[in-house]
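There is one chain below, alone, in structure tokens, taken in the form predicted on its own.
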Amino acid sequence: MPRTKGDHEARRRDVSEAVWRVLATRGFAGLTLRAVAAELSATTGLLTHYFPTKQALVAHALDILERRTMSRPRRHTGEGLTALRDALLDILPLTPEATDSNRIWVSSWDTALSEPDLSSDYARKYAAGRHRLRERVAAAQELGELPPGDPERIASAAQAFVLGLVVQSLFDPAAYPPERQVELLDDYLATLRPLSPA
């Protein structure tokens, strides 16, 4: 019986899920056709129909990572400083799913840094993230929740702080459990608030 388009799409979804599981456990360094095939209990020959080269496999993995990141639920608990806090919390590895996603992002940095096109693409992604944070900083400044100043600079520092916290949390999860990450973020945000008049 001939395979239908639905069969092909279902198999492609299975392959994508296997790629994700390999990334979550082994990172980009462990992403090989053999590892994905083992995860699927399939042959590497089957996978070459989807990924004729390692570069095609990596490109697909990066696409999965981007789509999953963009489709993750986001917090929306308020405006101004609350919205900025929400955006930063959304970056942190506070859940198993967010931990997997962050582990994969961090493991992809080596690949991105070694390929100029990918490196430029990542620079654009992080710039877009800073722009979204900048808008929230500016809104908090308008509400008087943050002092005047260059919102781009504040957003850049906030992004750098939270990405550093991501890395430390991934390397030492016992020292940086979710509640500790939230405490540290709140401590950081407190340093940005205007001082109360004496």
Given for the second form:
2 protein chains.
Amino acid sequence: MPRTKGDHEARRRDVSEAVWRVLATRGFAGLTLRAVAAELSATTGLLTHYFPTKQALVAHALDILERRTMSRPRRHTGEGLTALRDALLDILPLTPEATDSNRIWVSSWDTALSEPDLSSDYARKYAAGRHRLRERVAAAQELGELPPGDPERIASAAQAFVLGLVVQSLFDPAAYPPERQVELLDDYLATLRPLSPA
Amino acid sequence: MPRTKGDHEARRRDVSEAVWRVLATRGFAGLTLRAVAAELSATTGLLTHYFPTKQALVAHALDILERRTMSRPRRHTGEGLTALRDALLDILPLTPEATDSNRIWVSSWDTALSEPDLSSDYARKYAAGRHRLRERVAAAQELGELPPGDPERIASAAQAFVLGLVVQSLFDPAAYPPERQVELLDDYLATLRPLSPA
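Next up, the form predicted in complex with a further copy of the same chain in place of the form predicted on its own?
All chains and molecules follow, beginning with the one already shown.
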């Protein structure tokens, strides 16, 4: 039977899935053609067709990570402070899928910090994330749900807080189950709120 | 001339220094016998005497990281909230040395998350760090510098905040120079403080 374009694309999807599963269990440190081939029950030879070099494999892995992050479902439960909380909850490892993605993001930092171009790219991504948080902070301020203050600083701090919470939760899921993560985030957001007048 | 024990130890120190420099520039992803040998202007053959396997090299790297972290200088500028601030400042990449250490810690997370034993070991280290922060939180509460509340929760949140700030600062040192990091930390500590009575 002749191979169709559909076969080819299905095969590419299988390869991407296998790369993702290897990353989720072994990180970038364990990402090798051999590991992906084993995951696919394929030969390393077949894999070299898709990834002629280790760099091509890493580039593909970073690309999947980026695409999955962009297309992940997002919470939209309200405006203002609720929208800020939604955006921060979207980052945390509250589900198995979000745990895999976060584990792969954290794992990618080693590679990203070693390569100046990639490192700048990550810095731009985090700056864009802060920009989106800043807009929600400013909207919450307009609604009087957050006190006045530089929204950029509040966004930077909130981003730092959730990133650190991601790392803690990945290393110690028993100490940071989803409800604990949410509790800590809500404590954090509560400290930002103005006290109601006495 | 016969080799003395002193020669041997000096050589080991040189090797450790070279491992550290490779980690600081290339991370665990770039840690190879070849890279360490190049850094030392030695042969890979000499290095296999110290590190017969890649695992032995990684184990040594983790050991240096641990020892350097344990022996780093610590701030002791006061009690209570000041002592908590000191402990958090000690974590941040405010100097070139602290930047290298943090960059190597962050880089080690990829390896640590892939190996269950190492991952548990990291979870224990972070729990011990929280325990030390919790004692300072409790002392600040006794002095009336922090409001009552579960000191473990406040310590967890503060640890998450500084860890995330470390990551942001490593990726974007231009956006997070030392004074910005300190400013964000002080904003954070200010949100924890009880408001003075109106």
